[in-house]
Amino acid sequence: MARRTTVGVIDVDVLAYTAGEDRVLDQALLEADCMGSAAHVTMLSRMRLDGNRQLLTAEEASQVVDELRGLWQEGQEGRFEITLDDQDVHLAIERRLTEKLGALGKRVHTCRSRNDQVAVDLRLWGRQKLAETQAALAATAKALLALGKKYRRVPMVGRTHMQPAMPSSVGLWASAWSEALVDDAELLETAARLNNRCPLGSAASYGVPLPIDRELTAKLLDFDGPVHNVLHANQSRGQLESIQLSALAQVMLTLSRLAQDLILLSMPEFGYFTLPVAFTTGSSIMPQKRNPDVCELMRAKAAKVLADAQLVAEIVRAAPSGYNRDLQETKAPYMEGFAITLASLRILPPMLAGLVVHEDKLREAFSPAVYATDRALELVAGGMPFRDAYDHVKAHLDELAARNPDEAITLKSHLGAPMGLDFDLMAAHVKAVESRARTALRRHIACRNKLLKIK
């Protein structure tokens, strides 16, 4: 059985198979598609053909934009529908514009393809999500700094190979994760820079024989500029999503390792921390249980984002040049990666704010062996060769029984050590991430409002 659609007659089973999840996933792209369409018709209205002819007048473009704003509003209210016959958000919008505007609606697709439409939609959607991720990352990094600063003078056994190693502090432990997230933010910023170029106007990957103004379209959409090569503009799709997912995966790696520490250090055998009750779950059979499910799921969700990045890379790995329908399958993992990372970042600040730190347990965990390296270096400072000092301390660990953990960490005052942490500097780095995110979000929303004439 066949069915007639905007792009031809298609077998029903083939239609369902090829449409895939787009009817659901593309709801998230409605705003971006309205923005791209508004910029496109504005550009078409300024384009002049031979004899100064116009494809669209300014008044016609304004009519289209008014309808796009209405469709965007429907989406905000959850009333916009993408049918199986539409296949995707692009044809759903074209159908609605044609129903409202007749022949004018049929002219909106001039000089573009669904290839460059979805490419620009994903870049606009990704631009917003990258900024939201940076903002959530900054909030988590700030929460870790607040925890570290509050307990900066509380000693904590530093570990290597999970075994007691050297005197450390809660401040060093917490702020280390904050700095890791700031490093991860640099990757997100690079991904955002690569993403913020406009593919619109590349059409099916080979340009069009009409004098479109791709620089104008890029400017209207507040991109840094157009992707220069029209073939690259389309076939960068997939690889660009893989880059962003790889950056997200690094964030999730940091969160997963932090979650692992929180699980281990809140075990009764350690007892350093107690997770807030609201962030633990009970057992269906054991009344006493308070399980660290949030942290456990964070480890698993990190694996999913890593898999999403690899999946997208594998999908495009053997693709020939030009557009290939395989790219449709990159959309779901791309969106999932952002959803997981954002949810993980947003749940951590309140959990960290409610974390109970047991100072007595942290100090009790210090054994004489923890001070061994510090003592060896004291002997070196007194003139003993390091290897001799190493051997002496190893043979006389009992001499360290009277050591005090609070005094031990005060001796480590060089840059970045427990008592040499510059919390103001680290806070400034977090604030810079936060500021970039806020600026990017503000610009994106201003761009949307200007294009769609939203008051």
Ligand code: ARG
Contents of the next structure:
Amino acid sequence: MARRTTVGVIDVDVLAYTAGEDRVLDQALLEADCMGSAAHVTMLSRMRLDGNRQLLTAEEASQVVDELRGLWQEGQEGRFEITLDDQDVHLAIERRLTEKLGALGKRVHTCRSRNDQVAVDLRLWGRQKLAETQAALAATAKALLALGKKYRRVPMVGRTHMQPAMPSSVGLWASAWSEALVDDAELLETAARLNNRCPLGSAASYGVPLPIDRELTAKLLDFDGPVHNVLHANQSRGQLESIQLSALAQVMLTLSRLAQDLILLSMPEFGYFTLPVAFTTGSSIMPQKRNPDVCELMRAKAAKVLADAQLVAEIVRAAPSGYNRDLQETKAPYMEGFAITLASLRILPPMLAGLVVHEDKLREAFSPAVYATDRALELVAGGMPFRDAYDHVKAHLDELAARNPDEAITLKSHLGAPMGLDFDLMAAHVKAVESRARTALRRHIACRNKLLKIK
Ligand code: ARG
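Since the one above is the form predicted alone, can you give the form predicted together with the named molecule too?
Starting with the chain above, the whole complex follows.
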């Protein structure tokens, strides 16, 4: 059975197979598509053909923009519909513009293809999501720093191979995760920089034989500039998703390892921490249970984001040059990667703020063996060669005396050690990530409002 659609007659099964999940996923791209379309028609209206002929007057462009704002508003209210015949948001918008504006609606697609249209949509959508992720990452890094600063003088056994190793502090443990996130933020920023160039005007992948102004559309959409080569502009789709998902996967790796520590160190056998009750769940049979489900799911969700990155890389791995429909299948993992990372980053600050720290348990965990290396280094300070001191302490392990863990960490005062942590410096790094994210978000929203004339 065949159906008539905006772009011709298509067999129903083929239509369902090829449209895939786009009807649902493309809802997220409505705003970006309205922005891209507004920039495109504005550019068309300023273009002059031979004999000073215009494809679209400024008046007409403005009419289209007004309609686009209406469609955007429908989306805000959850009323915008993408039908199966539309296939995707691009054709849904074109149908609606044509229903409303007749011949004018039919001219909107001049000099563009759904290929550069979806490419610009994804870059705009990604720009916002990257900024939101950076902001959420900064909030989590901040919460970790606050925890670390509050308990910076509380001793904690440092471990290697999960075995007790050397005196450490809660401050060192918590702020280490914060610094890891700030490193991950650099990857997100690189991804954002690569993402922030405009692919519009590449059309199907090869440009158009009319004098479009690619600098103008890039400027109207507040990109850093156009992607230069139109073929690259088109096929950077997939590459960009892959880069962004790899960065998101790094964030999730950090969160997953933090979650693992939280699960372990809040077990009764350790008892260092108690997770806030609201962030644990009970059991349907065992009345006493408070389970660390949030942390467990964070581990599992990290696996999903890693798999999303892998999936996108696999899809584009053997893609020939130019647009290929395979790219459509990268949309779901791309969007899932952001959804999971954002949700994970957003649940952490309140959980960390409510974490109960049991100072008594943390101090009780210090056995004399934890001071073995400190003892050897004391002997070194007295003039003994390190290997002799090591051998001596090793031969007399049973003679190691219990010490005061608070004093033990006081001695570790060099740069970056438990008592040499520069919380102001670490906070400044987090703040820089936060302010860049806020600026990016503010600019994105301002660009949207200006293009669509939203008050
Ligand atoms: N929904 C499509 C996608 O995500 C839009 C582009 C379709 N282009 C095409 N040549 N069929 O890739």
